[in-house]
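Just the one chain here, laid out as structure tokens, in the form predicted alone.
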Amino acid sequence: MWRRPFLWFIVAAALVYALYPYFTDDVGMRESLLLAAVYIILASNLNLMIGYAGYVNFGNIVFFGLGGYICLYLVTALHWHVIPAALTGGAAVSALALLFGLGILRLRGAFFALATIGVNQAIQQLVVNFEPWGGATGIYLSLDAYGPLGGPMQALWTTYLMIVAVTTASLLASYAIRHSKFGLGLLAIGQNEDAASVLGVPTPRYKAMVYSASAFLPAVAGGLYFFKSGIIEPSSAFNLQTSIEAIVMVMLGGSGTILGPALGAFLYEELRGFLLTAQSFSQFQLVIAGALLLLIVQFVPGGLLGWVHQRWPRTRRWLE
């Protein structure tokens, strides 16, 4: 498998990613890159719904911030390390979504999409009622909870480094899935399910372990990107504007791609905050990710990716 040119382009591509801003000690360029690393997280693990098995997920924030939430209980309650919490967290959301998928994913097309933006509301509901996490207010970290890391200022960079360590390997997961057996059902799913599950794919099981593996790795950034910033909101943690934000991610670069999202995630998160910094548009960031995403489906439906695999064929061997 590392034969492939691509695995080692990635491997290379998140050394200097993460490395990059150390060596600069650019604390504003280290803030930039892990939030394009959060949203690199969300849109490659969303692909895997949309890109492979073909349906819709508008509810894909909502692994995130149950993670966000388990880890952070777990670190201030149980006084856990932030890595074995943040992995339970993504385990105990992993296993969630293999029951929700065995129920919501006999939905299919828009009832499917309707479906998990009532399961994230809903979830987002129980959290504010839910005393022993904070209720409304959340979650708060004092500053010894840093104190396993080397105090705040290194937790900083070692969060950093976590991320960025996530994002590769669900660029990795992302290509392990797409060449396997697995991935070759779920890409059968996408184009027709029917006939997929005529020529023997188990269709209800391949579809409920892709949903519960597309939550797995994003709850665990959850729980890194919470315990960095030292707090946890409802609002914050089951934002349904960054779900929809997402799939503009997904298809900005490429719906099923490995590289697409990543790259469509990166591109978007530098157009976010130019929006939400310059102030003639702050106020029209939604508003343009749509149109963006209407110009996408009309005149570049293979995204970025598909337009410069079309153009250079031969660039499918570096960029997949």
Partner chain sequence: MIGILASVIDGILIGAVYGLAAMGLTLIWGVMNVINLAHGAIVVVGMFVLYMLVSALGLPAYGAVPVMIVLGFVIGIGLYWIGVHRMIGRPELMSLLSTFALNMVLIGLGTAWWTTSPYNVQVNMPSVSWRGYTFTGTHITAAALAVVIAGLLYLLLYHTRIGKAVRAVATNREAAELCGIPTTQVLAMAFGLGVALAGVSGTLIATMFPFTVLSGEAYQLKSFVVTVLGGLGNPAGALMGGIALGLIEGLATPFMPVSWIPIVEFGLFVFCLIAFPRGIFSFTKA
Given for the second form:
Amino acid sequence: MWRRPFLWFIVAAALVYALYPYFTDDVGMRESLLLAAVYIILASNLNLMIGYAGYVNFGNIVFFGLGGYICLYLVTALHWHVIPAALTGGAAVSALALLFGLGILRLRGAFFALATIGVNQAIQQLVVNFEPWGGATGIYLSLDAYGPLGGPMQALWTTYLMIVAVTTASLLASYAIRHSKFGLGLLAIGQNEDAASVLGVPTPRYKAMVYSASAFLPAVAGGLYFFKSGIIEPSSAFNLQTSIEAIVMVMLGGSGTILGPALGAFLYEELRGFLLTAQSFSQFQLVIAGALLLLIVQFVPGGLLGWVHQRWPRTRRWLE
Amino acid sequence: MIGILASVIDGILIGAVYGLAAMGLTLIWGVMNVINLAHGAIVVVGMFVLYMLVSALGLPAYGAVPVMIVLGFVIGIGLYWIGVHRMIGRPELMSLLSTFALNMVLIGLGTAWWTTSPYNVQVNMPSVSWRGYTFTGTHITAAALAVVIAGLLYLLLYHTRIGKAVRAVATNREAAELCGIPTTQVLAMAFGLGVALAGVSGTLIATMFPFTVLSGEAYQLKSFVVTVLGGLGNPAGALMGGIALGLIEGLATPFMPVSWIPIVEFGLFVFCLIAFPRGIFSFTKA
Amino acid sequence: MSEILLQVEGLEAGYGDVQVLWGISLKVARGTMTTLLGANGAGKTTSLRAITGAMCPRGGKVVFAGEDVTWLPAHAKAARGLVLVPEGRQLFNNMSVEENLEMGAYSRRARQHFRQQLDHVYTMFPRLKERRNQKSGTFSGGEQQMLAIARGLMAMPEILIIDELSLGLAPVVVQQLAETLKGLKASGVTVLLVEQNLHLALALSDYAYVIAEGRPFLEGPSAEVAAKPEIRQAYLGL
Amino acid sequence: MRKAFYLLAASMLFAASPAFAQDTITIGFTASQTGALNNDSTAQMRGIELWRDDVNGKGGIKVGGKSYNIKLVTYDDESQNTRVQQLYTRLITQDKAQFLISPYSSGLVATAAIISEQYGKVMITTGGALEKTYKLGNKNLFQLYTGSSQYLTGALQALKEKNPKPHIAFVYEDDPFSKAVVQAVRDTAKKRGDVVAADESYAGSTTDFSPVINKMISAKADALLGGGHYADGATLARQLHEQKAAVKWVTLLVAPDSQKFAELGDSAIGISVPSQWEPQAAFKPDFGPTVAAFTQAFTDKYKIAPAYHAAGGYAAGLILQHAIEKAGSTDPVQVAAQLNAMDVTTFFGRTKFSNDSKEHGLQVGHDMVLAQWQKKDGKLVKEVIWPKAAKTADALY
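Since we've got the form predicted alone here, give me the form predicted together with the partner chain too.
What follows is the entire complex, opening with the chain shown before.
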């Protein structure tokens, strides 16, 4: 599969993304890119559910938050290194998702979407009452925790690079799944689940698998992100608003495409960042973002890439 | 023991208002298969309408209720044409996003206008005290009005021509159109009705509690829970679902820390979705 | 021939990228029963949907009672008396019989004659009167078809268009419905009928149109059409 | 026409050019212009802005014989810590903020502190009382407020004076700050053998407190200590009144301190609040405005009397100014050294930071008071009721 030019394009883009702030030494840029990278991870993995399998997961942020909690707990209480801690978080959340998935994936359409909200809220409240994880106070990282990465300053760079690596992995996973039998099965489920099932796609197993797969990288990213932030609280770890914004990003870029969600996440984050810091807009940033979304949904439902593909059908060959 | 009883009564009173809020959501959901994510924002509109009418114009608090019904209906029809009309018949995701965008715009405008500071409308109603426990007049009035409005909605849907048309459109839009029912207008009207209900529930909530521009989200989530308990598109179910939710809250409080209640609520929500996807109180719709 | 009530010229329609109708034309005279015949997938139902506004035609013209109604929405056509009894009955299943009938008479014109029309329909279908408070979802196929026709009649149709009258019904029930249609025609209602059952359709109707692959195939008085050998060809979709 | 446009653009460039910027000291912070913490955060921001106006009005800060104007750069953090780090990084790297003031509320302060520490920027924290933040190894963080463990100590003492055997209900928001405050006072109360009748935390978005209140009534609590921030505190106070809860003593965090609390009318009467500062305070400042002058200036500008968040905002600027002036430099290391050595009294009270490396920057000089809403000549006023030395009225019980 490495013969495909598109893959090299992803890797090259990731390298530029990772190295640009490093060589320009533009730390402000790095912070902004980091947040965008996190959203790309969220949107890209969410796209596996929404774009491929056709299941709207409103509570996708729960993976991110739980991953963050597990990682920070391992780092603070058991003094693990952040990398194994984040990976363990990812694996644990992924396994948990498989378990949950078998239950709530029996639901279809809007009912599934609502159930995911319920799961997110229930888990947030559980964590609020879970004292080993600091309850509502959350977990605070001591500055010593950055020691193994060469102190707080260096740790920021290291986590940035790690998050870009996870972003790249997300895009590659999107690509690999899209071009596998598994991915084909998912697309079939997205088109018509009953028909897919009749044609021999093992729908319950595939759905649980994709739910679990879409949990892994966001959970790892959650671990890295909250490690970098130095603090995790239930309200910011399980923020439903962010979860819904991730859906907006997927739609903005074009759900079901590989690059679309990433593009959407990047643009959305930069736009929100701009509106938030531009004095004349900050009052109306929410209104502008909302109006923009409304226009996209009403008039460009395929998202940016969907629109491009429709306009210039040949681009589909290169970008997928 | 008396404490538990007091909690239960409180739960039923507040539950009736939850039911009213959910009625707006479930009506829209049932009739046009749109989950209105702007529901919470509309509840907030109802709250601020009370604030403006009472604080700025000096109207009596409950005078805001009929005003809100009319205003909510008009706003709802406007929102239908702006954000919902093009989503009818499209995949659910699209209408979810569209109404979510409406939500962002409404919340954003509200934030720019009123900031996110809390507002407070003082409504003086005689309260009922009993063995040290007090049930405030605003709670009792709100619950009573919620039941009355639910009753009126029932009459409208089952005993008027236009209400029957709404049900007909909900059951089979194409057949309704072929019967000569202008279904687009009926959908717009149903949306207006749903918004009016959500708005009125906000008005009633604002007579009881202080509120901010962001208060809507909590009631939106509760409305989801109620809808799932009560079944889709069923106003009577919504009222019962609301009371059930209030009862659960009331009954659970004496036995566990209050911060555990949301876990019970949302756990129950997910369980009900999986176990009774049509709702516990749903009698209609195959 | 008496006054032309419904005239369709060069109607074109389709779904997405697929065009189904390629210029269907027909005329229905007032007081007659006309039938539209064709094989499965020939475009009969699509024709009816395009005529009544259940779907938007892409070209052509529909003139009803002297008025060009091509681009009117279905409910406006129904209000003018161009009424479709859709395939598969399409009743309001969780509403009672009487509520279904009330919905049939939704338009302002029909509403004024609601009581009188209700009596008329109940005399025609006493079975419906007996069960008027029952939900229509609990009915048998034949009863549902009765209700569907009754609901169509409540709209005070100038022309009643019936799609697949006999589909999925027992022969004895079909016979009853055929009698009903005869009665309707006798009482002066204009009918356009789409029917799988060739013999039934030709026996009931005055004039027949046959379409194949979305195009007109042949037409003529029903008795003549019944005698033509090509009719088999059209039915086999050759 | 086009020429005019170029001229305009050029002149705008000049206005923002470094030549101009050299005469200013840039101070950055985020405020919750939107979100749940808006009310308290706005007061804090107003305090800071008033300080800036005062300083610039008097010709700026004098550093080594040269005067610098103060330039504030601020962004909206939406009351959420998601963006705090991005915004503080931006303040440091793009807006070139030389000094930082914290956002409002402990959670956001902890998040911002990581950035200020990473870049070695001095950050004065105001509205970040949680002590945990200062025990993580920060070296450039300086806490203006008395720490969270002290918040309700005074209230407990004042209560015991009125009722030696109180049945206390702790009802508090489940945020880091409120939990830490209550945890500390609950431990004290338990040690002294007081009855804990109820112990309930609630989400900050809670609007319906009747379940909690019913529980308190069932548990026969006669005193309530707790609360959280403005929105929930005001709601709780109102419902306590409406449900005629038979508690004789109510101390809530934060909310009752705001002048807005008076809007609650009779519900406010008797509610007390631990306060970092009250306008009745009689401190003799070593420098800066007197209590009266500050109160007057604030009231003139914003048409509302200042409460402690506003005073805290102003004091944050004042303390920073003092340290910069004494250091004679804007170098963060030298300013930090001045802050470490500082022991001063301003209109805000005494300020001294801990130099213990385990809790560096923790406030150890400042004291809190307990204020209570009372009715005087038909008007609601906030009186200081504790400590006895500072009291302006007797406590209602």
